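For reference, the chain that follows is the form predicted on its own, supplied as structure tokens.
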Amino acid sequence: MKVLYASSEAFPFAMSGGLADVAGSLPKALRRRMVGARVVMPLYSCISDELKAKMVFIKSITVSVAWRRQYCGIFEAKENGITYYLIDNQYYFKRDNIYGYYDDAERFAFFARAVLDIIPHIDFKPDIIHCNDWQTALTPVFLDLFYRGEEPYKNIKTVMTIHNIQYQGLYGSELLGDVLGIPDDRAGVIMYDNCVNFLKGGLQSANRITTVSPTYAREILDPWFSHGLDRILFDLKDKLSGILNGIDYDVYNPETDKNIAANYSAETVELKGKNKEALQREVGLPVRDDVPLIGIVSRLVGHKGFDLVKCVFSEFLQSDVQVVILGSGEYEFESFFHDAAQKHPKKVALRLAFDPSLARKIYAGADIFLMPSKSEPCGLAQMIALRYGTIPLVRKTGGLNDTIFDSGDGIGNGFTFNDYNAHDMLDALYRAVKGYSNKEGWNILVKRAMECDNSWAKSASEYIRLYKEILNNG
């Protein structure tokens, strides 16, 4: 079985969020189970020179973008045992950022078609192309419209994974002919609510649809979560399933992580305290072992639940606690946390940045990890926190519901609340702070958290079963 994993970003080449982690981890887990898995992604200018130096040029071809023929360079690289194909076109991808440009529709229409056009020119004929989010959603559409009757495309199957349904690739109908090259009589596959909708086209065209947790698969059938796609998803629900993401246990490993002050395991969890002390010193908080340190590593945006935090933060800070926040996002929340850090320098530390090294230090050094999300398709941060023995406090939604279970029953691995309500969150925080004061019980909880298995092993096996089902039954 051969799987070509198409993604707009992948670790370690280019990263803006959880998709890159998945694209860098799942193919590796598949290979360990004897599945031929390779990754295709754009060759962005932001990729480090060190990684670019390892790339090998295969050849150049041209790719159709409606009436245009655009240059496409094919490069190959090997990282962590995985072969990556990187699609070069400086007009589209020599940018400071990965996304956020006026011509993103054209950029990723080019990439989606390049995924198909490179297949005759590489030594890898996939049985399945696994597409991810709207940036690759046109690949199943183009495959059915323009390639299906030709070799080597006749028997290729497709999987479409929704990582976050909020982002769909919505554009005006003028793109149909001028950018996508889709004739009017075939436009129905990609039109939805009078818009071109890239993701809708991929959902309708793919053989199977997956999303990143079982709970999220149920939630996106509800208009409250679906951002308008519930009608089409309800029609396609027989080919929809939720498979929980995992994390790479080689990358996130407190026993070997070079970013942290002291390495430790579930058997040497007492060494975790050295990381707390180092973190407190680095961010300028008083070094205290007797106070619970709450960590936040997140984009500071509304749907991550920071309106709840804002509502009760002053009340919570009346307790003997410390909070360290790493992230950036909406001005409302950046300025709020900045003011809080200024007013409470012994209780609140803020770093408005994307800093992977400091993130690891927070995962290792904090006691409690806060994720009060309004919606969270899967979430990886809570899994990383568990791996490092930092106890997640989450709202039960999406993948948070599938991975974190309240420790009030004596067997859970975190603290949870159900309703999207600031005082429900605050009650859970008070329970966690009280739990921290019981050192013996807390150490048992930390060890239990570290023994949770959120590696890719189980999830990769579920994907393999799905791939086999598609190949056997279509």
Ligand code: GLC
The other form holds:
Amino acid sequence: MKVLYASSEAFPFAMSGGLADVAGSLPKALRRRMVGARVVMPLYSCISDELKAKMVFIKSITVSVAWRRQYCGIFEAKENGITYYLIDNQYYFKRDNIYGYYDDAERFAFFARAVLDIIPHIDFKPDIIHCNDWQTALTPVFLDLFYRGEEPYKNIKTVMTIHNIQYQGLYGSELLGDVLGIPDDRAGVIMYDNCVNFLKGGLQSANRITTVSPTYAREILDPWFSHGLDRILFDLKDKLSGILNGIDYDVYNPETDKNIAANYSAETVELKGKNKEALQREVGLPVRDDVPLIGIVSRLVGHKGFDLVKCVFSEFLQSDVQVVILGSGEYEFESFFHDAAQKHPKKVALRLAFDPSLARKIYAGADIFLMPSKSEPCGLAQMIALRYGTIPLVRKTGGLNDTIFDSGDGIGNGFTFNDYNAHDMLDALYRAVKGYSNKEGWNILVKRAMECDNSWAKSASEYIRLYKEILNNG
Ligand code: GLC
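Next up, can you give the form predicted together with alpha-D-glucopyranose (GLC) of this protein, since the form predicted on its own came first?
After this comes the whole thing, all chains and molecules, with the earlier chain placed first.
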């Protein structure tokens, strides 16, 4: 079985969020299980020179973007045993960032079409093309409209994975002919609520739809979570399922992580304290081992639940606690945390950045990891926190609901609250702080957290089962 994994970002080449982690680790896990998996992504200019130097040019072809005929260079690179195809076109991808341009629709229409056009020119004939989020959602649409019936496309099946339903690729209908090249009589596949909706097109055309946790698969049938797509998903629900993401246990491993002050395992968990000390020193908080240190590593945006934090933060800071925040995002939250850090320098430390190395130091050095998301398709940070023995405090939604269980019953691995309510979160925080004060009980909880298995093993097998089912039954 051969799977071509199409993604707009993938670790270690280009990253803006969790999708890059998944695209960097699921193919590896598939390959370990003898599935031929390769990745295709754009060749952005922001990819490091070191990685660029390892790329080999295969050939150049021409890709249609409606009436345009665009250059498409195909490069190949091998990383961690996985073959990556990088799609070159400097007009589209020589930019400072991955997303956020006036012509993103055209850039990713080009990419989605290139995914199909390169197939006759590479030594890999996929049985399945696995697409991710709106940036690759046009691949199944184009496959159906323009390539069906032709070799080598005849039997190719598609999977469309939703990593976050909030981002759909919504544009005006003038794009139909000029950018997508879709004739009016076929417009129905991509139109939704009078807009061009890339994701809706992908959902409708793909053989199967998955999302990144079982709970989120249920939640997106509800208008509160679906950002308008519940009606279409309800009609397509027979081909929808949720498969929980894993994390890469080679990359996130406190025993070998070179970013942290002291390596440790569940057996040597007392060494975790050295990381706490190093973290407190690095971010300028008083070095104390008796105070619970709460870590936040997140984009600072509304759906991550920061309005709840904002609401009760000063009340919470009356307790003897420390909070370290790493992330960047909306001005409202950046300025709120900035002010809090100025006002309480002994309790709050803020780094407004995307800093993977400091993130690891927080996963290793904090005691409690706060993730009160309003919605969370899967969430990787809570799983990384568990692996580093930092106890997650989460709202029960999406993948957080599937991975974190309240320790109140003596068997869980974290602290949870259900309703999107600031005082429910505060209550859970107080419970966590109280739990922390009982050293013996806390150490048991830390060990239990570290022993949870969120590696790709189980989820990769579920994807393989799904691929096989599609190949057998269509
Ligand atoms: C998106 C989601 C996040 C998920 C990640 C990887 O970033 O918001 O919950 O873990 O994709 O699937």
